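Here's a solo chain for you in structure tokens, the form predicted alone.
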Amino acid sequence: MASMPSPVTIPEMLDGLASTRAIRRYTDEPIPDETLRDILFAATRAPSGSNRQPFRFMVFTDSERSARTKAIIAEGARRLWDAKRADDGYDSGSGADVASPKARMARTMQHYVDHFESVPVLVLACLVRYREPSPFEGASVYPACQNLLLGARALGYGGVLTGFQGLVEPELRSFLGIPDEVALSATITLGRPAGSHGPVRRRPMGDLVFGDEWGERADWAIDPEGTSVMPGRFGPA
């Protein structure tokens, strides 16, 4: 078994956070079992309510059963994207300009769902409910999903979290034998990026982090030099 990666320094960790972008295009390279172990180890270290660790992960790679699972979720992925593409007008307005960010996103998403069955690894994130469903239960599964994505980034892989499983849940439950008390919380795809990692581009900190008054930027909420930011109220610091 491969040894676990050595602990990273705080600057390295922050760099990972700032460059863990959604990866939707993958090479055909499989992810080795020992690397999957390390990625999932990171996921299992996440906090959860009362430290119950109610999250569970089903991991699908290259078996016949995995291929069927990917195909089921691929159907949901294409249905969801087709509806979103139409509802959000991805082919009109700025989307009609092939060089626009909207058009680029549409191409990326179309390629993603068209090739969904061939993703190297698919992870189904689940939550074993121990009480009635509530708006707060995501706090016990989504931190683990983020840990998983950060673990993948640290090891040179990438992924993206989706909700595609929601459109095909009955068939998925039946095929995989998932009990009714288990929530299907997310679908995560993983692989070696066909492109490159970050940096991510986000709104300026000042638009998102307030001080003593709502809507007013905290004096210290200044993006680090060189940060890639989207246009915002305060703009780049």
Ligand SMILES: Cc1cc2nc3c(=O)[nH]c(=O)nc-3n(C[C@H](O)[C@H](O)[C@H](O)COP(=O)(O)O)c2cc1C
The other form holds:
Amino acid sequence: MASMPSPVTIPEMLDGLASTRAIRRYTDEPIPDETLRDILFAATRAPSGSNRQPFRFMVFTDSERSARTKAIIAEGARRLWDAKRADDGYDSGSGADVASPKARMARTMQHYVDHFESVPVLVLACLVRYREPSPFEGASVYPACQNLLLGARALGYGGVLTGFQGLVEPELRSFLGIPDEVALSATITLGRPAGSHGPVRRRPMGDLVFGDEWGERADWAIDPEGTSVMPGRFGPA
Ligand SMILES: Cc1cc2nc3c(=O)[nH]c(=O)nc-3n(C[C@H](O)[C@H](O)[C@H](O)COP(=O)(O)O)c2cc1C
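The form predicted together with the named molecule, contrasted with the form predicted alone above:
Now the full complex is given, and it begins with the chain already shown.
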């Protein structure tokens, strides 16, 4: 783990957790193999039910096969975003104002899907099923995906988890020869951020953390001093 900052102190780790934003714009810089190794190592250290470790990651960089895979998923990404843009009304309401957070988000997403073929690294996160699909099975793959994003953050890279493989799954499976018992759980893109990381925008923790009464904030559930909630949109509405 030569390139992993060491030792990682707990405050640094917590700062990293609170500033791992979705990164959708990347420089052209490739991610060196050694760094990819460290990022994927972090992913593979994640917990899973009974420690079965059913997660698998296919990593696409700059081969011809990678280019084709990125192109297939890019097609799915554009179709999904086009539908979401219309369904969630990104161009209406406050979205009509080009300076609004909604319009900014729409521009970011449009740029992301328009340039999807050139993302430096694409990771297909998979789950090898050993029983019938269950709503809980994602709990054995998504912690690994978050470890991957945190590992990238720790090493100066960034990324975002998406469901862009969804609409093109049959073509992807057949091109990559992925067996039927393997679920395609997520598409994650990674690269050197063109912008910067910063505090994530989330609701105050008092809205999200209850004590022993449903809906009742715990007395201690107050955002730590010095952290800002960053007012603004929390969802697509
Ligand atoms: C289950 C899940 C699905 C997501 N799907 C997509 C997606 O399809 N496309 C995308 O660009 N981002 C996707 N994201 C990223 C979220 O939009 C992002 O985490 C959220 O807006 C918070 O952004 P922030 O971490 O930068 O604050 C997804 C995230 C999760 C956890």
